[in-house]
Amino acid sequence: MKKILILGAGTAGTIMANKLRKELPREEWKITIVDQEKVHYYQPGFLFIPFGYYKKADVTKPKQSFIPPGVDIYFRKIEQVIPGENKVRLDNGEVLLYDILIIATGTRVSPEETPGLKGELWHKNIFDFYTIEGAQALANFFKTWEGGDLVIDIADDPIKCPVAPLEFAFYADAFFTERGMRNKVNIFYVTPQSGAFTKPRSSKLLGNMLEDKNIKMVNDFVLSEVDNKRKVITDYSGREVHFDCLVSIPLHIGDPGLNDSGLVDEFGFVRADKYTLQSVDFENIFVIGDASNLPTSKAGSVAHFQSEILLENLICYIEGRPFTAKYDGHSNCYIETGYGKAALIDFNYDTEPLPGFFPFPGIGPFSLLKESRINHYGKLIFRWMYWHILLKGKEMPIDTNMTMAGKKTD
């Protein structure tokens, strides 16, 4: 019996486990998935926790609930990947063999990489919201905070869900306005980018939103250290920004278990062909989602679109045929803007976010590059779709490759 081994039971790995189990004969293929955590987190929901809209129970479920019958699961840490021998060693010494390896280990925040970030003020005046612990600690802090300088800082790229820091800034503006203390809170959006986003048209729109909401943007700021005594962050050129509350998006790294595999770049992300998702180093290894070094967003929508491409190409690989599917970099993201509204962007490797309607031309119901209430409801509804449709590998009513239908280019 041949073996497919999936590393990671997050969004990408879980989707692939479900799709492959439906596609491949059980008498011919053994499918195994490995993950060190037993809890599955709906990570887009972390944004809502600091502001009291979601609690931990709203964003957590057991991972085992989404792994289909006929797929073996190991809740262990990955110790070492040995691609030359088709082996993966777990932290208990057990060795798993594979014919095909799918790496879906995601990415994780690494605050300890920045001097002072995880210092004496960590989870007291300095927080992240990319972990459940950080989001909960920040929610408790906001309950009694009386105001001051609120700094949202992106240490450096790449990060998970690139629009989430912007969403946090917009939500903070609405949250403190609704509490009657916006005049006591100075909000700073500090980014290593030259604008609010990586794509020109959306960067202009989002930058204007920051200005309209009196959120001060500090550009081209790559975090070098955090001074806990003086409450300032410093970039590599010596610029400083003072904070009373620092909301940090720390440096992101790949799974440490991949470090000695020869498969990853300097940040720990798997080197792969950006169209086929195949490792550039070993033909029987593939990557999906945040674990890759592909030039696209590290977001759940990317994992969803990639899963369709990867499934088709895996079948081609198994049958000894040339790859027939090509990932075009498709990504889309809802952007919460506060006050019950949100924007939506849809783009790929070659096309930046454009205005228009999604997914149906002329009628939407979602508008692109424009705030609306229906976009906000779309993001809220997506949580149900995530748990009940997406993770289980079911069909979603969205094209895998980006389409220009409904988009305005002029």
Given for the second form:
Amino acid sequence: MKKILILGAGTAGTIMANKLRKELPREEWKITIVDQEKVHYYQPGFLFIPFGYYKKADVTKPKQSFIPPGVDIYFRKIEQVIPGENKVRLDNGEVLLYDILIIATGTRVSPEETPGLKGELWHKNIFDFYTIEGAQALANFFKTWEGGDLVIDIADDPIKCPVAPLEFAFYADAFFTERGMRNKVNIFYVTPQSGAFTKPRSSKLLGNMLEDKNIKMVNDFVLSEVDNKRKVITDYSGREVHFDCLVSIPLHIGDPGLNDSGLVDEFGFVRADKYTLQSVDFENIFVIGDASNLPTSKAGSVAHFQSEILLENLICYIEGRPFTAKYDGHSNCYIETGYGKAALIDFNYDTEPLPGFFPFPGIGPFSLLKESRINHYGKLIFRWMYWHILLKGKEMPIDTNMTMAGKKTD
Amino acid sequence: MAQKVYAGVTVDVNEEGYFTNPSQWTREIAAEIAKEEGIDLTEQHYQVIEWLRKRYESGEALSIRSINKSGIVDVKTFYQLFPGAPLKKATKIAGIPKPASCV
Ligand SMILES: Cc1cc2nc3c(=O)[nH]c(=O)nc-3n(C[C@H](O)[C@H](O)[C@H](O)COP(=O)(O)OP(=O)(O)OC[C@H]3O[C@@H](n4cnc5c(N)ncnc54)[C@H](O)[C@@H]3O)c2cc1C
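Output block for the form predicted in complex with the partner chain, input the form predicted on its own:
Let us now look at the entire complex, which starts with that chain.
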């Protein structure tokens, strides 16, 4: 019996477990998945927690219920990957063997790496919302906050869901306006990017929206340290921004369990071929989702698109054929803009986000690079689709590779 | 995809002016891109650029904080050489993709 081992039962790992079990005969392939946590978090929902729109119960479900019959799950921490020996060691000393390894351990925030970030003000005036704990602590803080400088700061790229900090800024504007205290809150959006977003057109649109909402942007700011006494953040060139409440998106790293595997770059992301998702070091190792060093967004939609590609290529690999599927960098994100509206962007390695309609040219119902009410419902419905369709590896009504249909290029 | 002419050579660039084919790069081309960015390249600039290119080719991540590992410059000097947004400018001049970009 041959063995496929999947590391991580988050978005990507869970989708792969479901797809592979459907595809591979049980009498030939044993599929095992490992995760250290029993709870599956719907991470996009973390955005809504600080503002009290969602509670923890709205974003959690047991991991077990998304793992299909015929897949063994271990709730253990992965301690070491030894590619030369096709072995993975768990925290109880148990060793799992594999013929094919799929790494889907995602990324995590690492506030420890920035001096002062996890200092005395951590979870008092300094928060993150990329973890459930951070999002809940911030929700509590906002309940009684009387205003001041609200600074949303991205420490450095890469981060997962690169639009989430912007959405947070838009939501904060709407939230404090609705509470009648917007005039007491100065919102700053501090980013290592030279604009509101990486690519020119979306950057312009989103930059204009920040301006309209009176959110001040500070650009090219790569976080160096945090001074808890003076409540300032400093960048590597010595520029400072004062905060009363700091909402930090800390540095992101890969899982430390991969560190001495020889598979990862300096940040702990698995070096992989950007088209095939195969490790550049070992041919029987593949990576999917946030755990890779691919130059595309770290997002759930990406994990979904990659799963189709990876499935096809794994079959090729198993049958000893050349790879036939090629990942184009496709990513697709709703951007909540507050007041019940959202924008939507769709792009890949070569094409920046463009205006138009999605997924049906001329019809939509979603409009690209433009705010609309229906886009917002798209985002809300997405949570349902995530639990019921996406994780289970079922067909989603979106093409795997990006299409130019419906997009305006001029 | 767009094209640009530097030092008499046509190169492929993306919509932000970053090379899509790093092998088209030469030292002369670098000097011209640098001029557009208002920088006159010195030998130290070139050393940093070559280090970035090597690191990129080996699949290693690029970031401002890892520049200390170059053994060529520290972060402060890096900012002096490529003022404002050192990593974005240096990678553009080095003819490699924008690093760790969030798209
Ligand atoms: C605030 C926020 C908003 C977001 N909004 C959106 C959005 O609107 N749209 C979108 O597409 N995406 C969004 N995302 C991103 C999306 O959630 C992730 O990109 C997606 O979950 C990545 O899937 P993954 O499987 O790669 O990683 P994860 O889902 O994070 O899974 C990784 C798993 O590996 C496990 N693991 C890691 N290391 C170990 C170890 N050593 N031992 C055992 N187990 C381990 C973890 O416990 C985890 O379960 C958002 C994320 C955040 C934080």
